[in-house]
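In structure tokens, the next block holds one chain alone, the form predicted on its own.
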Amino acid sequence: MLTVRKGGPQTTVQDLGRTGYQRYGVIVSGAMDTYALRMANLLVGNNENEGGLEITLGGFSARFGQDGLVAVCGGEMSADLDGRPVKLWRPLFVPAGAVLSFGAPKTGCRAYVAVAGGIDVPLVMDSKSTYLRAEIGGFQGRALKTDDEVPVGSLSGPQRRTVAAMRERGFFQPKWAVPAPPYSDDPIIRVMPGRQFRLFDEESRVRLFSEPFTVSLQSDRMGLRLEGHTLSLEEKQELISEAVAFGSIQVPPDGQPIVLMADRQTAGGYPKIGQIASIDLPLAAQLKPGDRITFEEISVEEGQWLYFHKERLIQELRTAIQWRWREWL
């Protein structure tokens, strides 16, 4: 059991999303930074789709009711365990009664905490993800707040043995870690031309890949609203609504692009000028208001190659983590 001492600006339970229901108008939700959540889960011996905590802009703390194993991945938010600094992207032994706390963000804006055994909340349409607008999933369909008691699932045999071994050895954290993405408050994000790219005038097509945008205060889990030069269609068009994806870049009538994120709608009628390559979605997920973003054009073939390369790396990391686990037992 985790007892929340401070909920922070927004801390929710998320997994990799509520897939298979978009045709009914149900959005996917899930973690904004899926790489961070997947790595955190693998580091503690969970299935990579297990529910974890998504902590936005820090300010969260919770007390652990029993010995456990956690991993913190994603943005750097000065995490500490009873005042002792916690290193990211590696497992962490947590004794019963210890308090895990987060400060203000230094790099990125979202941290992910995976707990061995997972967060034990009911599945809603096959997912533990929280969709705040509809108040479904996660912990009672809402963000966590002070005094919430969040249940943790049972440990597997290997997880129990690992926790016991770390307790006996007084082991806090290993020296090794998995690699983190190159988070930045001014990243270069790779983008493939979108379905309606050619409907925009030449100046807009050039500017998309040559001038930076700033993340607006109106950004949230649904989308990153960007401010910068206006993007314009060659001529006014009435488009039929069609499916959108994580990372689709839509341009509404005001000409200021919106990058669709985890809580995106299932379909949209605004023209899509681009699509962020999946490998760079974690970089976009960690942007906060005031950060800058620059787009770099790549082809669909390059995007596919980068996707396969990323998944191969995750497979290699999964195997390496399993070998490291064997060293503790």
The other form holds:
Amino acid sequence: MLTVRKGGPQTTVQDLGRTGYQRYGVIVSGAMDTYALRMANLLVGNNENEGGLEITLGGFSARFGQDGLVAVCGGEMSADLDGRPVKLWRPLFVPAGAVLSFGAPKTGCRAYVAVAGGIDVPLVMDSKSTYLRAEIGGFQGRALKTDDEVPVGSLSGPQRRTVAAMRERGFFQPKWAVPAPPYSDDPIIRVMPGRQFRLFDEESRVRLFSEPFTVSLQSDRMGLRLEGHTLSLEEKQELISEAVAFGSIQVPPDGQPIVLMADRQTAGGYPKIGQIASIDLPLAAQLKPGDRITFEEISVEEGQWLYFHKERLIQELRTAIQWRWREWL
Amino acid sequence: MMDCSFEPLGDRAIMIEAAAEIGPEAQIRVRLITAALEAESPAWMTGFIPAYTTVAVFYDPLALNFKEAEQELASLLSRASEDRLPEVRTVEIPVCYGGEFGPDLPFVARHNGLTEQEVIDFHTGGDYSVHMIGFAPGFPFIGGMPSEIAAPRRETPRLRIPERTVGIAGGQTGVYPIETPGGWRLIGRTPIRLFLPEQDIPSLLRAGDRIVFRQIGTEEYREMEENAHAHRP
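What's the form predicted together with its partner chain like, now that we've got the form predicted on its own?
First the chain shown before, then all remaining chains and molecules of the complex.
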């Protein structure tokens, strides 16, 4: 059990999303930065799709009711355990009664906390993700607040033995860590031309890949609203609504692009000028208002090649983490 | 059979273009594709989203690349057949029109030079079908509303529209399954739920369904609403 002391601006339970129900209009939700959540889960010996906490812009703290194994990944937010600084991208032993706290974000804007055993909330449509607008999933369909008692799932055999061994040795954190993505407040993000790319005028097509955009204040889990030069269609036209995807860059009539993120609607009628490569979505997920973003054009073949390499790296890291785990037993 | 074209939607999805414009032909093609995907449900497919003229298929790029997905889908669609089409269902949606549930009913009447009851008669008399589900969970994009009761959206959207409210926007009618902001003209409310998160198929309506709106009074509304809520988890 985790007892929340401070919820912060927005802390929700998320897994890798509610896939398979989009045809009924149900949004996917899930972690904005899926790489960080997957790594946090693997580091504590969970299935990578297990439910964890997504902490937006810090300000969260919680007390652990029992000994546990935790990992914090994603944005750097001066996390500490009873005052002792916590390093990211590696496991952390948490003794019963300890308080894990987050300060203000230093890099990125979303931190992920995985707990061995997972956050134990009911599955809604096969997922633990919080869908705030429909008030379903996660912890009572809402963001966490003070005094919430968040249940933690039971540990597997290896997790239980590891936690016991760590307590015995007075373990805190190991020296090793898994690699973090190249988070930046000024990243280059790879983009494939979108379905309606050719409907945009030449100037817009050139500028998309040559001039940076700024992330606006109106950005949230649904989408990053960008500000920059206006993008316009060669000819004004109404499009027929069709499906969108995580990372679709759509352009409403005001010409300022919106990158669709985890809480995107299932379909939309605005033209899509581009589609962010899956490998770079974690970089986009960590952007906050005021950050700059530059797009670089790649082909779908390159996007899929990068995807393949990223997944292979994650497989290797999974194996490496399992090796490290054995050292503790 | 169907000549569809395929285009990438990023590195994890492929868009099947079934028709160039909205219409009965597009609707039947999208339903055929949906039925074929449902029947075969290939292991590499992670989900799909049918819309007016397209179906997006999401896939695992570790299992196959775009070219292979295109080939797999072309062959899958060659096996699509009308025999697999599920029967067209007719779903009745009872609506309590006007009053506190439909604050814009007087506007829609005035705008079209009709009485409120005439608006209701046109609305219940339409020949409706569901083109697609989207925008919100279980939200149906419905075609077939009589043009006599068309009404423009509000200039300033309302911040909160209660769930199950029935509205009109331009020549379209729809029902809000969950509380949302929106600019539609609100003419009534249904006591039945359209979004059913506790069920395997979380949407009351599906693309292809026919819809009949039936006028009910306040008393019947209360009774049905109570019933629907009694079954809520």
